[in-house]
Structures are given as C-alpha cells and as structure tokens.
Amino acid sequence: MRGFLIETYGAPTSHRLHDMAGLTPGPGEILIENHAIGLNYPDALMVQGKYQKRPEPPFRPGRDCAGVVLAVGEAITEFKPGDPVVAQVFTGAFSEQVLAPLSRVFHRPEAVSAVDAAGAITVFNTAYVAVSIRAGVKEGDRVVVTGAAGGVGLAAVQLARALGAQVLGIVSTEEKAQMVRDCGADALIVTEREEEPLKQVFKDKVRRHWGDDRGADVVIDTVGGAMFIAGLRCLGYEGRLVIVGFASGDIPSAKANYLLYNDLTVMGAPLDIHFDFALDRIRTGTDWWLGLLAEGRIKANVSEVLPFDRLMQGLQDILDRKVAGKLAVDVRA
C-alpha cells in the first residue's frame, strides 16, 4: 500500500509517499481500505511537530478517513468486512489501509459519501461537543459563531440550527458570509481586529442584530485572541463562551472579575478527552449528525477534493488560509 510517512518533522510539503506493507488487525482494531481523507488544521500542525502531542517519528499522520472494512480484530462483533465507515484516529490515516480502534469508528449511512463522511468527522464531532455537550444550545437560544466559514464554524452553524437556535456567523469577507448563509444562518462581515475598536463594533452589531440589547446566550469561538474578548463583550446574562481554538495564532486571557460581575461562563471544547472519558455521548453526537447529513438537512462543506498525491499540498493551503470550508482528499483518485 501507499501512505504518508513522518520520518522528520518538517512543512508539509517536505514529506512524500511511501511505498508501504499491508497492515493486519489486532484485538480490538478495524482494518480499513481508505477511500477518503479529511484533512484539517491539526494536521498541518502534527506533521510539523507543532501540535500539543508529537508522536515520535517515524509514524504515519492523518485522523479522518472514510471507506469500508476489510478485516476485524478477535472478537470485534459490531463490524464486519464491507461495512462502509468513517473513522476518527489519532495517527494513521494518510494512508490506503488504515488501522483503528473500535472506538474511533463509525457506521457510515450509504447516502452518505466516503469524501462528505472523511471531511466532516472531525469538524462536526468537535462543533458536536462545542454546541451540544459543553453549551448546551437549545430551541430559541442566540448562538454566535465566530470563524464562521471555517470547517468547525460552519459545522456549528447548521448544528446549533439543527437544534433550533437562532445563529450569527462572524466572517471577514462576503464570500465567507454567503457559505454561512447558504448553510441558514444570518452573518456579519466584522474586519476590525485591533481589541479595542473591536470589542465595541463587535457588541454594538450582534446586539442591533437582535433588535434589543439582551446579547448572545452562546459563543462558539474559534478564533481566539481579539476575537475572544470582543466575543465575552457581546454575551447576556448567563451568557457562555465555548472555546474551540485559536485560529488567529494568538491564546488569549479573561479577567475574571468580568466573568463575575456578569454571570458569564467560559468553558473548552476539546474533542479527543471525549473519546477518553464520554465515548457513548460522542457515539450519540456522531450518530445524530451523520443522520441529518445522510437526510440531506446540513452539507460537509467540502470544497475541494485533492487526489491522494496532492493530500500535503492541501496541508499547506490550510497553513496559508486558502482554504473556505473544508479540504478532503480523493485516496483512489
């Protein structure tokens, strides 16, 4: 088989395709012939060595892939060979065969295809456990999300409407308004990034957005810096500011006596804990999503399918913020 090896941490561009051996099953793995991958800002980071955990090289990268299964482990019973699948790993997935735990996988729908399913694993599980598990979002509530035409933002845009909130996306241009528009939400173009004049603008518009000067019930940030601040601005009483990355390169601070003086709540959203310690509440999330996906009520947003040689290519245009929505990759292209 075919599949990425990190044999020294470097840009994405510097690394290449390796011929490689077939892998095999052990207990409680899923062997996986890859038909598509999702590629994703964690990734870009990883295979530079960058991301908060550096496996040790050599070691093939990659977290989303979709396709069938070719083989089981002993005694895996929820899986056989051709079940389609979609698959969340921690390493592995730049690959032709991929290996993952039985916990990493997932039924895929038939409506649902192998690149929708590869490209929208990571960015609607992570929007999964920002707006449902950690935000709570429900009927009639006032979502904001910031870095709204980005994988995650959009994926938390048709979420938090998926669950009947009333949701405003924050872009930078009208390109990336129109996409939060086309996935049934209101957007607001906001250039300003200097934190004073922003956090001002910033209250100032999502407030007039709602007619009254309540604010916002939720923040999905995925920003961070500026943004992060302006975004504390702009919420109600109880309001809650989810915090899902840091996409401006800048790791902000909240002065807690503005947490408390307005009843605010900041809280994270990582994903990969949740595997760890609410595996049957990501099962639940992935279940639910991929179903309005396969119903055809929310879009996976990719936007470009690369083929399988092109995949680092692809890392580096998301480096370069190139990429609106979501870049996947084409394994049998």
Ligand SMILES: NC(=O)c1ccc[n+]([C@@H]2O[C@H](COP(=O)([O-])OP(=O)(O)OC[C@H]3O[C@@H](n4cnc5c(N)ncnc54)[C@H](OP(=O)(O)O)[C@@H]3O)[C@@H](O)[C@H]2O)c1
Second form
Amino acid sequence: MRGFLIETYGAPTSHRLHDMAGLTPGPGEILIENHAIGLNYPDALMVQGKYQKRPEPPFRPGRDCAGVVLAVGEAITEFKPGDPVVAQVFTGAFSEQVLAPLSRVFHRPEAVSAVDAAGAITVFNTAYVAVSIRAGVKEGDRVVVTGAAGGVGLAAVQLARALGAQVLGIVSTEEKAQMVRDCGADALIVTEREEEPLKQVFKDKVRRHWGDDRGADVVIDTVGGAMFIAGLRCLGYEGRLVIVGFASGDIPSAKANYLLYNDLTVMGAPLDIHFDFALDRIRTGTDWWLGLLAEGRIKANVSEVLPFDRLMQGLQDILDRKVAGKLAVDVRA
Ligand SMILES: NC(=O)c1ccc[n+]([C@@H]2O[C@H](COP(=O)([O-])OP(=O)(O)OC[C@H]3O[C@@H](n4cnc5c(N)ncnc54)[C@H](OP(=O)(O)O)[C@@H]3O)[C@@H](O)[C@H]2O)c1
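Structure of the form predicted in complex with the named molecule, please, following the form predicted on its own?
After this comes the whole thing, all chains and molecules, with the earlier chain placed first.
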C-alpha cells in the first residue's frame, strides 16, 4: 500500500508518498480500506512537529478518513468486512490502509459519501461537543459563532440551527457571510481586530442583533484573543461562552469579576477527551449528525477534493489561509 511517512519533521511539501507493507488488525482494532481523507489545521501542525503532541518519527500522519472495513481484530463484533465507515484516529489516516481502534470508528450511512464523511468527522464532532454537550443549546436559544465560516464554525452553525437555535455567525468578508447564510443562519461581517473596538461591536451590534437587550445565550468561540474578550460582551443572563480553539493564535484570559457580575460561565470543549470519558455521547452525536448529512439537512462544505499525491499541498494551502470550507482527498484518484 501507499502512504505518507514523516521521517523528519518539516514543511508539508517536504513529505512524500511511500510504498509500505500492508497492515493487520490487532485485538480491538479495525483495518479500513481508505477511500477519502479530511484535512485539518492540526494535521498541518503535526507534520511540522508543531502540534501539542509530537509522535516520534518515523510515523504515518493523518486523523480523518472514510472507506470500508477490510478486516477486524479479535473480539470485534460491532463491524464486519465491507461495512462503510468513517474514523478519526490519532495518526495513520494518510495511507491507503488505516488501522483504527474500535472507539474511533463509526458506521457511515450509504447516503453519505466517503469524501463528505471524512471532511466532516473532526469538525462536526468538535461542534457537537461545543454546541450540544457543553453549551446544551436548545430550541429558541440565541447562539453566536465566531470564525463562523471556518471548518468548526460552519459545523457549529448548522448543528445549532438543527437544534432549533437562532444563530448569528461572525465573519470577516461578504463571501464568508454568504456561506453562513447558505447554512440557514444570520451573518455579521466584523473587520475590527483590536480589543476595544471589537468589544464595542459585540456590545452594540451583536448584543442588539435580535432587536432587544436580552443578549445572546451562547457564544461558540473558535478564534480566541480579542474575539473571546469581546464575545463575553454580547452574553445575557446565564450566558455561556464555549472555548473551541484559538485560530487567531492568541490565548486570552477572562476577568473573574466580569463573569461574576454578569452571571456568565466560560467552558472548554476539547473533543479528544470526550473519546476517553464520554464515548457514548460522542457515538450518539456522530450518529445524529451523520443522519442529518444523509437526509441532506446539513452540508459537509467540502470545497475541493484533491488527488492523493496533492495531499501535502492541501495542508500548505490550509497554513496559507487559502481554503474556504473543507479540503478532502480522494485516495483512489
Ligand atoms: N476543541 C477541539 O477539540 C478542537 C477540534 C478541532 C479544531 N480546534 C481548533 O478550533 C479552531 C478552529 O478550527 P477550524 O478547523 O474551524 O479552523 P479554520 O477552518 O481555519 O477557521 C478558523 C476561522 O477563524 C477565523 N479567524 C479569525 N482570526 C484569525 C486568524 N488570525 N487566523 C486564522 N483564522 C482566523 C477565520 O475567519 P474570518 O477570516 O472570517 O475571521 C477562519 O475562518 C482552531 O484553533 C483549531 O485548532 C479545536
């Protein structure tokens, strides 16, 4: 089989496809014939050795993939060869064959293509943890999503809408605003990046978006920095701000007195830890959003499908902020 191998950490385009030996599943593992790969920002960090976890080279990189089951290890009864699946692994998804632990593999409805499933798995599971498990969004809630046209942002917008919330996405351009509107939400173009002007925008425009002074119930923040500080300003009584990530590269701090006086809660939404401590909830969530995808009620927003040998260029394009929506790879092209 062919796959990418990280022999030494380096820029994405320094890594090449290699011929390698086929894989065999051990106990508790599933071997997947990989048809499609989803590309994420953390993949681009991982191949450079800049991700928070640094596997020792040589290793096979990649986290999101979809295809069919080739073989199952001892004691696995939940899957059988030929089942369509989608998986999120820690490493090894950028290969024609992928070994995944049982906990990381999900049944994929026939109506959901491998490309859409691989493009969706990390961003929709992250959005599910943020919107449903952590924020507990329900019908009628007012939800603000920052970085709303990003991968996790668009997923959060759609899942909050599917739960009956009124959603406002914060974006930087009209093109991104249209992507948010196409997902059934309102969009607000905000170009301010400095803390004070941003705070004012959130106090005035975001808070008053719904025509009264109640404010928002939830902010899902994927950007961090000044956007996080400003995000607190639009929340009303019992408001919750969910930290998803720091796309701005800036890790902010919240003043405890502001949280106290305004009756606010700030919480994190780490996806990975939920695989260890709340796998049942992740399985419920994945089945739910895969069902919505199968029914055409939400979109994976895959904007481009690359051939296998262009995968690393795709990671470079993500680093260069050239990508709108999600990038996926057709492993067999
Ligand atoms: N919690 C978890 O388990 C988890 C899982 C996956 C990802 N994440 C993190 O969540 C964050 C969002 O991920 P994503 O996949 O949605 O990223 P993405 O597709 O790159 O989107 C990020 C969005 O943030 C906005 N942004 C604002 N300032 C930015 C800046 N200085 N640099 C880059 N983007 C900026 C951009 O929108 P505008 O241009 O419209 O401002 C962009 O659309 C990342 O930090 C990622 O590491 C966390």
